[in-house]
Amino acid sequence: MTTNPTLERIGVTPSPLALLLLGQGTDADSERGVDCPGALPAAADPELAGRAAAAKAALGDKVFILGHHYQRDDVIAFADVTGDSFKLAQQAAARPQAEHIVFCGVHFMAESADILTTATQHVVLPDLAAGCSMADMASAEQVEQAWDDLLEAGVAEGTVPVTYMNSSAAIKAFTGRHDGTVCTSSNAQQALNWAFGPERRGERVLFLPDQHLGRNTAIGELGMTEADCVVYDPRRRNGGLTVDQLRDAKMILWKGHCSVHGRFSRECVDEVRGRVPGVTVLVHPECKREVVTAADLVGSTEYIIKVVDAAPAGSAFAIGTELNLVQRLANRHPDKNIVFLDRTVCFCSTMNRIDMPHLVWALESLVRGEPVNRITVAPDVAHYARKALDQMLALP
């Protein structure tokens, strides 16, 4: 343990634990780019993993676990598939065999697997907690008021709902009875040029829960300008918009955002810039319109993985999107410079809801023939949110 002459001088002796003083000294630990400060401890249990392992065997093919991208290592280990919300949920209705879906994800991300699977199998998410800032900023009730004030200002009928899937089933349910679409982060724009092309003919679009998603696909792959978007708050009369604003508005994007990609500023892009040199600022179209027009790259995880496992040798990335899955490509990638692109910015709390000890509750749980957690859409709900779902898979 190194010494500190300051707490030398007042006659402290410091413990193997104690803080750093403000501005004296480093931490390695806290300080390697794509870690977290404080690495996630490793599971209380160190036979957790073999008896996920041994549940898993003795389900067989009863059962198919579901890994997305933002999951822990330990986890993610015992995925049969990885992906985005929407690739899993893919995967999950192409397994009609499989009794039991494990989603290791969060509960919209269940949610649209129940809706594309059969109804004799099971979606069972190990942690109910396992939730999604983004999609609790659009509640069923607001969305509906939201509607109804399009409707008093008279721009309801030319308005086409399009939501994002990181939105909860009764979100998407709405967006299926106004004859909207639900989109990813890498079709957006394909959905935004149906909304608006011969099909559908619509004047402006409701974009929902992810503002920043919206704008940067309207303005960055669609010629609009920011004067085309407004921005409708829940918490406010009439989201806080005029009715010239509703009228003129090409994109009325919903007051939401991802609490991770929401947090890097255009000042992380220039601290990296000036401490990696030639570093690919590589970012998900989540991020803040600042911080996008100011990368190199812009794109969705699948996208962001595919650009890092092509780049060749000695490349360098600031990449801005879950640690997990930057500290993920670093492992992977030894041979190539990969960083975190905010220090400061850790973990998605809820992803990481879904560890080893509720995992392994899960199965075992399942082996005993007692499903927990179960996820279930209503009848109702789930026929309008998949007609909603399957307009996205008919997307050009």
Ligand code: 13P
Given for the second form:
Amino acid sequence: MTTNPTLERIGVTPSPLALLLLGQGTDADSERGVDCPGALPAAADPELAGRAAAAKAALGDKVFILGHHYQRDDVIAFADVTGDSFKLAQQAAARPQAEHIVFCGVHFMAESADILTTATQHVVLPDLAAGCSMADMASAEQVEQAWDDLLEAGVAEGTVPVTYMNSSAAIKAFTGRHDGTVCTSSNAQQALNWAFGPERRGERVLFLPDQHLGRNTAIGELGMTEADCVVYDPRRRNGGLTVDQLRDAKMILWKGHCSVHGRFSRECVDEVRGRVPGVTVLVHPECKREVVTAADLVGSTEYIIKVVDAAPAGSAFAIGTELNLVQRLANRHPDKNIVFLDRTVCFCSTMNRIDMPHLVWALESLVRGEPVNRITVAPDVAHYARKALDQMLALP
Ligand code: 13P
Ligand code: SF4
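The structure above corresponds to the form predicted alone; please provide the structure of the form predicted in complex with 1,3-dihydroxyacetonephosphate.
Everything in the complex follows now, all chains and molecules, and the chain you saw is the first one.
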């Protein structure tokens, strides 16, 4: 076992468990859950939890740990603040005194935190493989091509880009350059009202990259119809749309979706209503329209938590969102019947990349003064992305 002077100084005995670099070797102990011989492993390795606690204590006020609601229980236990993507963006912006922001979430969230924090603050994503398949469904080149299509169709001028937080910094910069806004699932309605309202007077919105959040908000909250929405497919010429379709649309929805929420179906809702008497079906707006219309309530992760927390004992909920959050709510409310909307297990694999070995690695690297996995956004991209993020933070 190698000695670590920093850990020795703060009185921590390093674990014999080696923290592996990604792609370099395997460790049967840390990669538990691959081989399942019978006995279930402990939910949180006490040794890793001890190392994370010691490193966090050694860093004190220098570090601020943000945790998205979809993170694993053992990781979220170390978060100074937990929240949905909107709350976490606000919190990152409100901590200028923290030298290091460790983001337990996914890449686009860490990028946004870097944009919203000062130049002297460092944002760390414990595992760089924690991306988002939805964000990857819109590349900067594809979005520029779409804008060219709108220019050619003569409709770009009246079009306001609104991008979901779940997008790369480059897409946010595109949005800022064209005087649009970022939104999250907790303020998408306000973002669309702003885009169509007196301040911006848009004739239509180009909504990136989640077609479901765009459609659910436009129809469910703003009273639009299916006929007001078209889907722009970046793999097809002109998005697969005619000039008339582009011109007549109020919502041009990017053909993107969340692979986790995309699993829930109308059948899941019907099935759970038959199985759980008196159940309230509560879903995230990244779900398909057919799921949202069949559900009782729809809202962001923060909203879902508030509804469940406020419900009286004996209430029953079927929740359509990421499984870590649903399990946590079920554990926190043993007096309520909380079930997952799908019968099939459905974690967000990229959110789950942030695990205890990576968190310990990131924190101990900060203790050593050798930060790893720093997320930095190029200044020209950050400038316009910040404009779109600030517009979101200023929404009523
Ligand atoms: P919210 O945290 O904004 O509800 O979004 C959920 C999500 O998919 C984050 O990736
Ligand atoms: Fe992306 Fe969906 Fe995972 Fe959220 S839950 S990070 S949208 S893949």
